[in-house]
Structures are given as structure tokens and as C-alpha cells.
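Have a look below at one chain only, the form predicted alone, in C-alpha cells format.
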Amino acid sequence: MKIRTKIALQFTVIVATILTVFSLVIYYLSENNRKQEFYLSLKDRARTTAQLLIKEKGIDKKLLKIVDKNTLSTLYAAEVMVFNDLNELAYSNYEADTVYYSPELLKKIRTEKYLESSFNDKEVVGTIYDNEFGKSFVVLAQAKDVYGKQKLANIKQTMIYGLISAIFLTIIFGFIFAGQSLKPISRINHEVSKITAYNLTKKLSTGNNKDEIAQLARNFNEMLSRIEKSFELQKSFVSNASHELRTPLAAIKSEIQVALENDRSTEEYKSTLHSLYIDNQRLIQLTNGLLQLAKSEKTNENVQMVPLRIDEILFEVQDELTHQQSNYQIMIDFDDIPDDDNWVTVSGNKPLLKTVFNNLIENACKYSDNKTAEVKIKFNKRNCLISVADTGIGIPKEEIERIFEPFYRTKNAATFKGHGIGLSICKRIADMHKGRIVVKSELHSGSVFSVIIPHL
């Protein structure tokens, strides 16, 4: 079903409903607004027959029942009974044959003083009328309310045809109502459907700026800039990992098309394969990274999070660092020693937390003439802070934001080693962890790499 088809409907059922409650009160009131008055008017009948018999001693009784039948009211039609203190019949406008009471209910009229109630299709009313002498007489008065009763039907029926006449108009106007509201979404239906991956930079037009409707597009247009974004991102890391794959590969066939032209010595073949295991290495560094790059794109459901303290993976980092290249100084220190071990443990992945400190600790030795990198443990209430700092070449100011893009690297760094991957990498497993990396760093005077990760 379409969502104007369900709005219409959905308005069309609220809407009779409260017209159906509506009508229903309006015909309950007047209902008892018709029994009430009618019942006054024979409660009056009741009240001016027995005056008229009990203290007009010398009225006939004969005379009295013409006057009755003859009275040019709505009550023509008015039965009255007038039963003296021994319940015996005194009056009645009609022929006593045809007269139906009850001592019970004489009894209770008695009691009660007044008494309304239905008989058949008739109202009934029972009063008490005392004379001067002390004797009470009950006056029973019924009759058929045919005006009344017409007249109600009369309001039944225009109810009914005004309740059915006002759903048909609600359907039509519902439909015309969900249709002209739906309209902004047919819009952006359209425009959503003309957009591909070719023309993510088209945007959608947010109406008048103000309404539910405008904040829809102007979210889809923020995702269309993220995608676009993303596709950018994507299209930049292919370019650039065929880039860097490419040359290695390239001086491995150039070399081996070398050595095959000619016959070659022992030693010849030897310079070869050694220079041929150089590349292959470079190929595999840069195929690890490219690992680890998409391994760290991974969602914190996907990685195993267990409590770890922080300085013995950096101890760890350190004695694998430090076996590989000797010439490497790495200090690590405590800015105070922690109260509580909790202060220094996080909630994290181990391979991934040593291969942020892996790359942040072997670039400051890399990019410092004495090779060395010095490493503080902080801790705050919130947070453990690891510091790696170093006196090498430092970064350019306007470069220091671009320096976690994959692939990027700075212009002073291209004469070392390296494919730009590291600090890419690192910044992403650092958001996994719900930390953050901060830089400070001031050309040729060295750079501080600071890690904030949550701890338990």
C-alpha cells in the first residue's frame, strides 16, 4: 500500500470516528433532553388534572374528561389516573376497563414522592397531590411522545446522511491532502533516482529551508558529500597502492630481464638475487601495510577488545624494535607511577595497539639523526596518554592535518624510506579504541606524537 493511500486512510478512520462519537453524544443528549421535557410536560398534566378534580369540589367528572380530550395540546393523547389514600380509582380521562396500574408500583410512588420511568412504547410519570383535608392521591400520567420521537428521528436520520457525506468528503480530501503533502518526498524520489556513482557531486534541492522535509535533503546531501568523500578516498588508495606496487615490481622485471640478456658470473647472479630480495622485501613491507591498512578499517564488533596494560606493549614494541635495529634508542618512563594498575590498562586489541606504537616509535627513530625516540606514560581520571617524541625533521604547519591521509607524505620525508601508510593506519586503530592522536611538531626541532585511549 502507498504511503498517501495509508495517510488517507488513516486520516478518513480518525476522522469518523470522532464524527461517529460525536453524532452519538449529540443524539444521547437529545434523547434525555426529549424524555425530560417530556416528562415535565406530563408531570404538568398530571398536577392541573388532579387541581381541577380535587380542589374544584364541583366539577363532573364528565365535564372534566371532555375537557381532556379536547385540550389543543401536544398531550392530547395524555392518559391520567387519579387513585385516592385506598388506592381505589377516583379519576381517569379514559375507560376504566382499559386502565393497567399496580399496587406496587402505587406503593412506590408513595414512598419515592415522584417517579418517572417507561411502560411499552409509553412515559409514565407518578406524582403525589395532597388536598386540604390531609388525604394524598396519587396521579398517574402516561402517553406517547409521537412528536418527540419523530423529531429525534428526524435528527437520526440527518446525522447519519451528514456522518456518511462527511467520510466520502474526507476520503477525497484526504487523498488531496496526502498527496500534496507527499509531494516534497515525489521529488526527492525523482531526484534521488537521476544520481549515480558518476554524479555524486549533484545535490538535492531542500525546499523551503524550514521544515522535516528540508532537513531529510539537506542529510542526504551531508551522506552524498561522505560517500563522495569515500569514493575519493577509495579511488586515491587504489591509484596510489598501484603506484608504490608498481615500482618495486617494475625494478624486479626490470633486473631480471637484465640478467637474462647475457650470460653472467657467480658473483654477477649473486648482486642480482641480493638486489632482487631488496625489492621483494620493499613488496612486502608495502603489501603488510596495505594489510593492515584494511584490517584497521575493520568495526570495534569485529575486533576482540580484552583489558591490557600499556607499558608492557610498549616494553614488547621496544624489545622487537631494538633486536631488528640495534642502532635504535628507545627510552620508555613513567611521568608518575600509577596508584592504581586500572589507570594503565585499557580495553583494547593487542596487535593492533603495538602496531600504532610500532610505526609512532620506529618513524621517530627514523626520522632522528641520533635514532632516538623517548616515550612518557601520562594518566589523568578519564585517560592513559603515551607521548612519543623525537628530535628529527619535524612537519610543515600546513601539512601536519594531511599527514593521516593514506599514502601522503610530506615533502622534507622524501628522501627516507617509506610509502605513507603508518600514520594512517595508526589514527584508525586509535579511533577503534575510542582514543585519539594528537601531533605537535616545529620543522627541523622534532615532532610529539600523542596517544589518548580511554582506560578501564
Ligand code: ADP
Second form
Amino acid sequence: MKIRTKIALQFTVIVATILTVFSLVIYYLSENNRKQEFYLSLKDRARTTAQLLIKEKGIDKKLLKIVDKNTLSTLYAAEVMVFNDLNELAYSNYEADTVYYSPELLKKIRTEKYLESSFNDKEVVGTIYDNEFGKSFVVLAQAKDVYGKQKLANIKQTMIYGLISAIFLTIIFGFIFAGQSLKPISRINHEVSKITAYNLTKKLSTGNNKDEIAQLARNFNEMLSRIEKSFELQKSFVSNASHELRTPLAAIKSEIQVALENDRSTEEYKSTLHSLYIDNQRLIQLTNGLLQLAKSEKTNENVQMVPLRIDEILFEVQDELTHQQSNYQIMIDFDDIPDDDNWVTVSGNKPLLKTVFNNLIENACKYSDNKTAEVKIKFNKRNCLISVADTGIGIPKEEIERIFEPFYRTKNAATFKGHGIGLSICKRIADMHKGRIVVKSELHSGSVFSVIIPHL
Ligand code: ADP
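Structure of the form predicted together with the named molecule, please, following the form predicted alone?
Let's see the whole complex now, leading with the same chain.
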């Protein structure tokens, strides 16, 4: 069901319910009023008859009947009966067998002194009068309230017609009103349907800039900007990756071309194969890096996290790196051993954490003349802090923000080998471990990369 129809129907149901309750209350009050007024008239009539018959002596019953018939004209078909203390009919303005009464009713009137009731479609009032000898008479007056009921029927009919017309009008106005209110949403719908992957720069108009619809459009525009940015990142990632892959591939191609131009000695072929091997190694390293970057894009769901001692990971990385690069000096400072093992234990993924420290320590050695990295492990109540410091080339202030972007390399690092993807991998892995990496660096003096990661 369309929202417009839904709103119009809900609106109609609410208005119809209010009007129905209102009409029922009015009807109930009118019916009550009618009854009260009619009972009052009957009570008056009963009192007049009793006055004349019981209290005024010497009134002829026949004469009273004539008076009754003439004065009761306002109470249609009214019947007035008087019963003596033995419950015998002492007077009736109608034939006794045509009127209704029962001993129980008379008994009830005698105990309650006054009674208002209705049976069939007649209203009855019963009351008690004592004569001078202390005998109590029951006076019953009953009649149909034809005029009152007719008036009530008229009110009911008017209300039903009014209710039907009001519901009908509410449906029409509800539809118009809902259509009017939903117009901005229809507009947004229309505008959104025109946005594709090729025109993400297009933005939705924010209308009056004040209401919820404007807020929705603003949020949507912000989301579009984020999508656009991630599209751009994706595009630049692909072009950067292709560029990085092309360089060693082009080198391999020209090396093979040069080797094939003339006949070569075994030594020359060996040397060409060796340099091809090195280029191939670079390619493998690069594709591994790209693969890791793609893996680190995934959420934590697929990554198994287990308790790991940070110091053990660091010693393993130190061991592996010094085996690969014998000129690297890696010092690990772990003097402040905590009493509680949990303080140096983190919930993490071993290969991923090793990648982080491998990258940071390798960078520290790579970008410094003395090829030395100084690693320190510290901790507090919450976190483990692992800092990797060097006394190398440092990072220019204006570029420090960008070094975690994929493929970004600082200008002063151009002469060093690298692809600029290591740190972006480190940052993502730190995020996955609910940690972060902070950098402090001084150009030409050195850098400190600190990994802060929550321990158990
Ligand atoms: P790569 O080292 O392969 O270029 P990284 O992502 O590891 O890629 O580093 C990105 C850039 O950050 C490097 O190119 C370099 O400019 C800068 N950088 C990283 N570590 C250091 C460091 N220890 N000293 C100076 N510059 C660094």
C-alpha cells in the first residue's frame, strides 16, 4: 500500500473514531435528558392525581377521570393508577385490565418510596402518598414518550448523515493533505532515480533546508560524497597498482629484449637471469602486499583472534628480519616486565600483527643510515604500547598525514625502494585489532611509530 493511501486512511480512521465517540456521547446524553424530563412530567402527573384523590376529600373519581384525560394530553396514552394499602386498585384513568402492574413492582415502590423504570417502550414512575389516616397509597404513572423518542430518532439520523459526510470529506482531504506532505519525498525519489555510478557528483536539492526532508537530502548527499570518495580511492588504487606492477614488468621486458639482441656468454646469461630473478622477487613482494591490502579490507569476522604475547611476536619478527637482512640492527627494550602476563597479551591474529611490526621495523632500518630500529614495549591499565624508533631521514611535516594512504611515498623517500603500501596495511590491521598507530617525526633526525593496542 502506498504511504499516501496509508496516511489518508489512518487520518480517516482517527477522525471517524473521534466523531463516532463524540456522536455516541451526545446521543447517550440526549437519551438521558429525554428520560429525566419525561420522568419529571410523569412524577408531576402522579402527584396531581394523588393530591386530588387522596389529599382532597370528596373528589368524584369519574370527574377526576375526565380531568385526567383532558390534562394528560401532553403525555401520550398516559395511564395513572392509585393502589390502596392492600395493593388493590383504588383508581385508574384507564380500564384496569388494559394497564400493567405487578405486586412485586408495588412492593418495590413501597420499600424504595420512589421508582423510575421502563418496560416495553413505556416509562414508569411510581411514588407513595399517605392519607390523613396514615394509610399509604401507591401512585403509578406510565406513558410512551412518543415526542421525545421521535426527537431522539431525528438527532440519530442527523448524526449518521453528518458522520458519513465527515468521513467522506476526511478521505478526500486526507488524500490531498498526504499528497501535499509527501511531495518532497516524491521529488527526492525522482532525483535519486537519476543518480548512477557515473554522476555521483550530482546532489539532491535540500528544499527549504529546515525540515526532516531537508535533513534526509543532506544525509543522502553526504553519503553520496562518501561513495564518490571511495570510488575515487578505488580508481586511484587500481591505477597506482597497475603503475607499480608495470615498472618491474617493463624492466623484465627490456632486460629480455637486450639479452636476446645478440648471442651472449654463459656468464652474461647468468647475470641477466639473476637480475630477472630480483625483479621477479620485487613483483612477488608487490603482489603479496596488494593481496594483504585486499585481505585487510575485510571485516574482523573472517579473521581469527587468539590471545598472543606481544613480546614473543616482536622477537620472532626480529629473528626473521635479521636473517633476511644481516645489516639490520633491531634492539628490543623490554625491561619493564609486568607482573600480570595479561598486560602484554593481546587478542589478535599472529600473521597480521607480525606484518605490522615487520613493516614498521623494516621501514626504520630502511630509512636510516645506521640501519637500526629501537623497539620498546610499554603498557598501562588498558593498552600495550609498542614504539619503533629510528634516527633516519624523518618525514616532512606536511606529508605526515598522508603516509598511511595506499601508494603514498614522501618526496625524501624517492631514492629508497618501496611501493608505499606497507603503512596502509599496518593501519588497517591496527583498526582490526581496535588499536591505532601514531607517528612522531623530525625531518633528518628520525621517526617514532607507536602501535597502541588494547591488552587482555
Ligand atoms: P614503502 O616504505 O614501501 O614506501 P610504506 O607504506 O611502508 O611504504 O611507507 C610509506 C611512506 O612513509 C614511505 O614511502 C616513506 O615516505 C614514509 N616512511 C615510512 N616509514 C618511515 C620512516 N621510518 N622514516 C621515514 N619515512 C618513513
